[in-house]
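Here's a solo chain for you in structure tokens, the form predicted alone.
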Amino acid sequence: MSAESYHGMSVLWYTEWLSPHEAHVHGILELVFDGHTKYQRVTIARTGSFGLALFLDGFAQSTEYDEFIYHESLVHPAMITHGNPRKVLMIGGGEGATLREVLKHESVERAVMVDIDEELVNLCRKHLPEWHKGAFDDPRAELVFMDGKKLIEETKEKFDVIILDLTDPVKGTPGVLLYTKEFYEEVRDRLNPGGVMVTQATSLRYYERAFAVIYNTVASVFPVARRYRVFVPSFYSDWGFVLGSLGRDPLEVPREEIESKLTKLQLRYLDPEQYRFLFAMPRYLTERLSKYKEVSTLSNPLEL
């Protein structure tokens, strides 16, 4: 962060490097927290353009202006595709917003959120109440602080839906292992019959190859795999997701069922039209994605 003058005003600036060739500079109105947990640098600040924002290791994780676009798009297609999810596992999602969206489904009886960074979760609980809206205290919720990969490997419990709200597979970080074929096979084995998983799948603008490889990898493990995207203004990009299903295809869920469930949920972004639009890929993008044939494995993992 740096302080400079702008039109005679002293402004604190936070530079977010989106790629080696592009950056966005956020004007900071109020610095709420800036420090390090055991695992990462955490900055919570009120920005001029996006309101309150959470930055992790220099990148905007979610903002007051548009976090609901990301979280609704991550959670609800998988939940609706399953149809009647009772047990849900989330890996990541420290802000509590993923948990918030999961708990909107009345069918959910148990929602387990696993995050390695307890300090981050406590900071979000304190400073980002509009994200979690009390979800951490819901009696159906269970918080587990450990490595999500280790839990997947060790637990015998099975779930209806598994949501992977992970950091990107940046070279040299543990996140690389959470996008491999071997990990997705372990996730599949932790699902009940007809179970569904979904993972965040990076930026389509900055990491086009990564999005394609994540889809290829999920498709190598699950009988039904669908890639989809949504534009998130604070990410300056379409953001990718990949869904893997042992049961229904999200594009074959009856429209009446989608409409009924979304009406009950009363979301801010996702409606029946947007649900269908999530899965629509423009021709130029389909052609570009088709160039990538790789599958991420432990011996040859996807790395950014």
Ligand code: SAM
The other form holds:
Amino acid sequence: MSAESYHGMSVLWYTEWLSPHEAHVHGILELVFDGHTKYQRVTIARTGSFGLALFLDGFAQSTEYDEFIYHESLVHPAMITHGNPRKVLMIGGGEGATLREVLKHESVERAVMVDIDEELVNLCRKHLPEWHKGAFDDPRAELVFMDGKKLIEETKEKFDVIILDLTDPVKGTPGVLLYTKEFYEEVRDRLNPGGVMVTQATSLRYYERAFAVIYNTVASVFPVARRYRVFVPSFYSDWGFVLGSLGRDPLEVPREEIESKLTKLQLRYLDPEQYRFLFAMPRYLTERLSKYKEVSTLSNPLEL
Ligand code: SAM
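Taking the form predicted alone as the starting point, write out the structure of the form predicted together with S-adenosylmethionine (SAM).
Whole complex next, starting from this chain.
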């Protein structure tokens, strides 16, 4: 962080490196929290452009202005593809907004959220109430603090939908092994018949290879795999997601069913028209993505 003057206004600047050649410099109006938990550096700041924002290890996780675009796009395609999810597991999702979106589905009876970082979740609970909107106190919600990989290895419970809302696989951070083939196999084995999993899959602009490799990896484990994307202004990029299904293909869910579910949910971003756009991929991107053939494994994990 640095203090510099712009047009006579003295502001604090927070530099987020998007690639070795590009950075997003956020003008900070108020630094709400900046410190280290056991697992990561946490910065919560009020930015001039995007309102309150959460940064982990220097990377924006979500902002007040557009967090709903990311969280609605992460959660609802998997829930709608499943059709009637009763038990949902979320791995990661510190801010509580993924849990908030999951709980909007009336079919949900039990929603388990496991995050490795209890201190971070407590900070989000305190400083980002607009994200969780009380979701942590919903009687259907259960919060567990442990490594998601360990939980998947140890639990005997099965779920209808599993949502991976993890930090990007940046070398040395706790999410790296949760983007591997072996991990997705364990996730698959914790799904009920017809189960669906979805993972956030990084930036299509800045981590094109990572997006492609995550898709290849999910596709090597699930009979149905689909990749999709949405533009998130504060990320300056289309953001990627990859869905794996043991049952329905998201592209074969009847249009009327999608429309009636979305109408009921009354979301801020995803209406039937935006939903259709999610899965569209322009030719230049399909071509670029097809260059990458690798799969992420425990012995050779994808690392940014
Ligand atoms: N929206 C995000 C993005 O753009 O990358 C991800 C959101 S969320 C803040 C990421 C969460 O994943 C954090 O709360 C972090 O503590 C959690 N996390 C990372 N590694 C984990 C692991 N191995 N097990 C459980 N949670 C993990």
